[in-house]
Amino acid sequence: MKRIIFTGKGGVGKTTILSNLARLLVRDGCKVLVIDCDPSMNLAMSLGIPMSDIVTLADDKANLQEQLGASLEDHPHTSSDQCDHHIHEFIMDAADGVKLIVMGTIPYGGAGCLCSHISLVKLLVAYLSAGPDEYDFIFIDSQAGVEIFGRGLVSEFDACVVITEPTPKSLEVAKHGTKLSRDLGVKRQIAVINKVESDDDIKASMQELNGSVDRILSMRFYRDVQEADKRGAGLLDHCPKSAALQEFSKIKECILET
């Protein structure tokens, strides 16, 4: 089982990256569970799952620390285990087979931070991760900038994921981040530079980046990408013979390769 998480600014396009990935690991056998932890929660709109749809771990989240805590108390566990079958529960079907759990995020004003919600999500990572190797890739989806990498989340993780756009701010974001990760023990750094318009933007990017990554990855600005997350829609749907297809299938390889 590979854990991988997908980090950067927000809007560099990283639910966008991650949704198409999902899936195209999917269509080639591999069996993908996503956990969002955006407290957006747009990943699911984007895997073809209705907001109306959505169950969270914080609508249950006192019972399942409770559970998840005692569960790891004792490796390793099984697909009998009661917690399993509880975990069971908030996993949701999506596009292609995915599947989807959402963390939740804050439900009312003066509600407090995400601390506890990104904790429910560490044990549950941590409880799949010593139990039977039901999937080959977990993703998580992270919240805008690096915050997540100070909750200890993704601490031995095989990747990060880091999406940039070709600007300082952007890139600026992607250094920080993979430099948390590797703090973390994350074991490769991968970072793609998303909305390219120009080789200049490449060459400039992999500048800025070169000695805080791994790899350097690219893609160009796609207006099919851009249509489709007008609509709500995946692009596997909306234009499933778009050129930027052979670009995330690139993207695709690289994490076959962690």
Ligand SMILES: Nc1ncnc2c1ncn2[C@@H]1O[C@H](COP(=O)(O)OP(=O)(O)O)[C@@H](O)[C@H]1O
The other form holds:
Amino acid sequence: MKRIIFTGKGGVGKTTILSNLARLLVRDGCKVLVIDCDPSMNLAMSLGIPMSDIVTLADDKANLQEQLGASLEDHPHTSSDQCDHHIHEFIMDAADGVKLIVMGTIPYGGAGCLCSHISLVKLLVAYLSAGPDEYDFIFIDSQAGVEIFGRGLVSEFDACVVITEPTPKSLEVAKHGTKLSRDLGVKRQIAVINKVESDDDIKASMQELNGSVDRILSMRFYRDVQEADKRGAGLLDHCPKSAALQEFSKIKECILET
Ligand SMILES: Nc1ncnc2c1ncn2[C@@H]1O[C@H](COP(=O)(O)OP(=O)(O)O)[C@@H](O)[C@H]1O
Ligand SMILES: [Mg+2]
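Can you switch from the form predicted alone and show the form predicted together with the named molecule instead?
Every chain and every other molecule in the complex is listed next, the one we just looked at coming first.
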């Protein structure tokens, strides 16, 4: 089971790229669990699940924390639906058979930080990692910026996919993210320069990222991708023959090598 974090500045395309890759991998026969750790909770919609149908880990945080902690200590599990906890109730069936878990959000102004939510996801990932491989991939979609690294959630993960636009600010956030993921022992750093509009964009960004990542990929700006988003649809549903899918497939091949 490969565990991969998707990170980068706000709006660079983390959720878009993660959701399309997850669907393409499932179409290839892989089992993929995606966990939305962004309190904006956009990932479900990108995978065809309306906001009104979402259940979140935060809805039953205290119970899950206790039960998962106890299960992890007592006995490594056999599968998540044969256990004395109810984590399976939080696993949603999304587009193409991608499995989705949503961490949850801040319920009201002044409710405090997300630390305990992120700790619960950390416990869940540890629990899933300790048992038999139920999934080929676990993808974590994170909120903008680098806060997710502070909690050590992605310690020893197999890869960090850092998405960046070809702009100085976005590249700075990307470089900082890859540094923090290296600090946590993440094995491979893959950069995707997204929304590229010229070869110069790629060249300048590659120079900037040189030495901080193991692999650099790029993805052009596609109107199809943006149109799909405007309609609240996935690219694979809105425009199944989009040229963007060739570039998603290249990124998928790189993910399969991790
Ligand atoms: N390659 C691309 N071409 C055109 N628009 C893109 C591309 N990648 C992402 N977008 C658009 O950028 C916006 C932000 O994407 P999103 O995935 O929500 O970013 P993030 O999750 O990083 O905040 C969306 O409107 C999305 O459609
Ligand atoms: Mg997002």
